[in-house]
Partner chain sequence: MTREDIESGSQDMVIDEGKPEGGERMQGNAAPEGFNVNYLKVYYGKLFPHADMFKWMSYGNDGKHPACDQSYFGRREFSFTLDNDIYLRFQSFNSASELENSIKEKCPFKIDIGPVYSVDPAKRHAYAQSGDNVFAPVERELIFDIDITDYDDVRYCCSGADVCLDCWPLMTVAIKVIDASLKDDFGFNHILWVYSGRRGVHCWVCDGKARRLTNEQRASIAEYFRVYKGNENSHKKVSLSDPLHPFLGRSYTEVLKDFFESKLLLSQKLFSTEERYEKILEMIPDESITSELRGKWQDNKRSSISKEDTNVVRWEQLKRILQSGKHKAQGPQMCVKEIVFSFTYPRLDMEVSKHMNHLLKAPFCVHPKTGRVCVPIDPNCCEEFDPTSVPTLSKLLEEMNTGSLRADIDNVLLMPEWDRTSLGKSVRFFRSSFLQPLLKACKEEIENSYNAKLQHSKNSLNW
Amino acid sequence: MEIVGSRRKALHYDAVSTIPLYRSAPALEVRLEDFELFAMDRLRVLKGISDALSRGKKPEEMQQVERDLWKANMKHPEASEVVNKDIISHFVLRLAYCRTEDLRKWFLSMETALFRYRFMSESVEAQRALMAEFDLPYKAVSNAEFESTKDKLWQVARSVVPPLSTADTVFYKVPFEEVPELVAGRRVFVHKGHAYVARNQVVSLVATQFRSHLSKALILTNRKWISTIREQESDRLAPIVEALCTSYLGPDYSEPRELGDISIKEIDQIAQSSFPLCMRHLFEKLREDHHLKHGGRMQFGLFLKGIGLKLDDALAFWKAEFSQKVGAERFDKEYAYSIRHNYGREGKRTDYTPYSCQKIISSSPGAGDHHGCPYRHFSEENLRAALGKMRLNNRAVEDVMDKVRSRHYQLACTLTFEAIHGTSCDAGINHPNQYFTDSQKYLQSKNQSTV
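In the form predicted in complex with the partner chain, the structure of this chain alone:
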């Protein structure tokens, strides 16, 4: 990727469409301050999208969210400069977010989401132009074929939520591999390897292409960064680029700090006082069944790591429970390895980070699983029972259930926190370890003040 200052390539973006595709870096001159400021403005947009998604907002709402965020952050006093700001900010953030797998994943998701909402807001002509840009060689289904399949096509259209208009008779026949999201949601008719995509669903096609291009570009950017840019720009751009990510993603709790270590003896007690509901449930089930399935072991195990449980204590803790069901020997053979793996002591030695609320909410617990977010995955009845066990009063329970019904799961958890501790939590809960840390902080400060 060429950075700022090169005049080798001409500025390239399609004049018809209003959304730039970021195919190649612009040959523009950018002031150093703008380099940073533009990027930070765009980052606010991306972060805003991320937050809205984790609060469970629906796609139609997200379009408005995106519009508001864009309007608030991506304007420029000179109208002609608006597009440039768009392009420049994107490329600067590419530099910042190409450097690790996690950063790339986040950036890729948010940029794709941003692109999707912008695309959906475009006119039909602009959309068609963008499709052409993506070189999607998909032909519309012929009349003859449409006649023979239309019953099935309409059945699908009526089966999805919200239903697709059956007035739309333009369908594209594409290999099912091209539209994984539509296939996954059973939102298309699939026959002999082809998916029949309604014009309204074209967004998915385009977004997949966008994502795949960007994904490859990020890998290339990373290589360039490592091989030349980082060193060349070590005095100028590199510090800016490196600072961009850390200031926004928030703590990931991979390094338990401050509170010191937790010992096994304390677990029961702190579970009662400071665990969020998802972890209380897993802990309870573990005590009850002396077993947890893989999803539960990951979610709970990493959480324990994040609160400061050392590897040896973790092994002892899990062993004490599991050996009651499968025996000590089997524990050592089959389970100890993966605990050590979570702490980065085996295999490729990745130090896994505890799951954030967003990740937990979007998981899909199946038969025999207990992980996930209770506010999302429990039935109303079971959730009420669980909240009752945490000794929330009726009023608090109703407030929480209200948030759950509007799918604001993290707000529901925040309310629970506030009800239990009797204090407000303005930042909101974004991470189970944050819940724990905040809880412990509060309880300790309470103890100190009464002493």
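Would you mind giving the form predicted alone, to go alongside the form predicted in complex with the partner chain above?
Next comes a single chain, given without company.
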């Protein structure tokens, strides 16, 4: 796969199935802008699947989630380019996620889940074509063997959810260790080391093969990345590849949206009603200590900018707090410049954007720092206390703590939002300013409905 400035040769996939198996990198040219954009679109699909799985969506719900995610993100203005986008995006993300064991594990799980849902949407003929491509050696159970085991087979078929169709008498006999999830879920009849797999369960066989091939490919890609690619592409592709894993995929919230500006007088009230825990904590510490270290000032200051605090009000707000500890003169000399800088009024005049959840989670606060993500950086005792102050009931706190222990920090924040507001947040929380905006919209609509 060669990256070029603007040319690209089409790649054609002629098999019956619409699912590429990504056996080898395609021999085509890719524009640099497509290299990144295609990868980010696929990443939206994979992260959407990851969020839905973390929220405990059922298999039938996951099928719809995948369809909606794919339709929303993997389309292309030119129909002939859809397959190209599919293949290119996979190989770019393979490069991005091959670099550590944790990244490989996540990518492998999400790509396998995506493959599973796509396979289940294929026609029977396409499914058979994919099985043939994987060279799966399994033969259908003979009529004689079926007759001798059919009572056991239908007993299992009736017990699984959803029930297998008794009209489908095609079963495959495979070594039981090749379908561990079916065995663990008691969804197959096992006899003498073999599992009898119904035709509509063969997705487990094919997904296992897909996972095995991709797992090996990720290791090989990692070796190539270390030995040649990273050095050869250090100026052009490497920065893009290395940034993809931590990319924030939503709006940047650099400007307040439909909610408009806020004033200093409103901050105390909206902090109680609509600040996410990370920003509530910083606000409380600022009120308590009349000071925040650089990391806290950046995280909280850009958040306030994003929710609509104008520069003059920001200067007045920070000065009112800091001057109680360092004095007004020292504030003007040492701190006012950085506030103006964040608003694009000093230095290179860059208009800085508020931090996303991913950036906050990946930060490393030190002693005396109060920035970062409470769900990741707080002790369990401190987090429970903070959630209690937000008036979460015991059941909600335990649900949040369960997600924290699984390192699903954004989902923990989402559950906090849902518990406080009494409404679902299917999109999940991906940005502190999104939390604020969604909270304010909900409260406004609630107030209007009670008028």
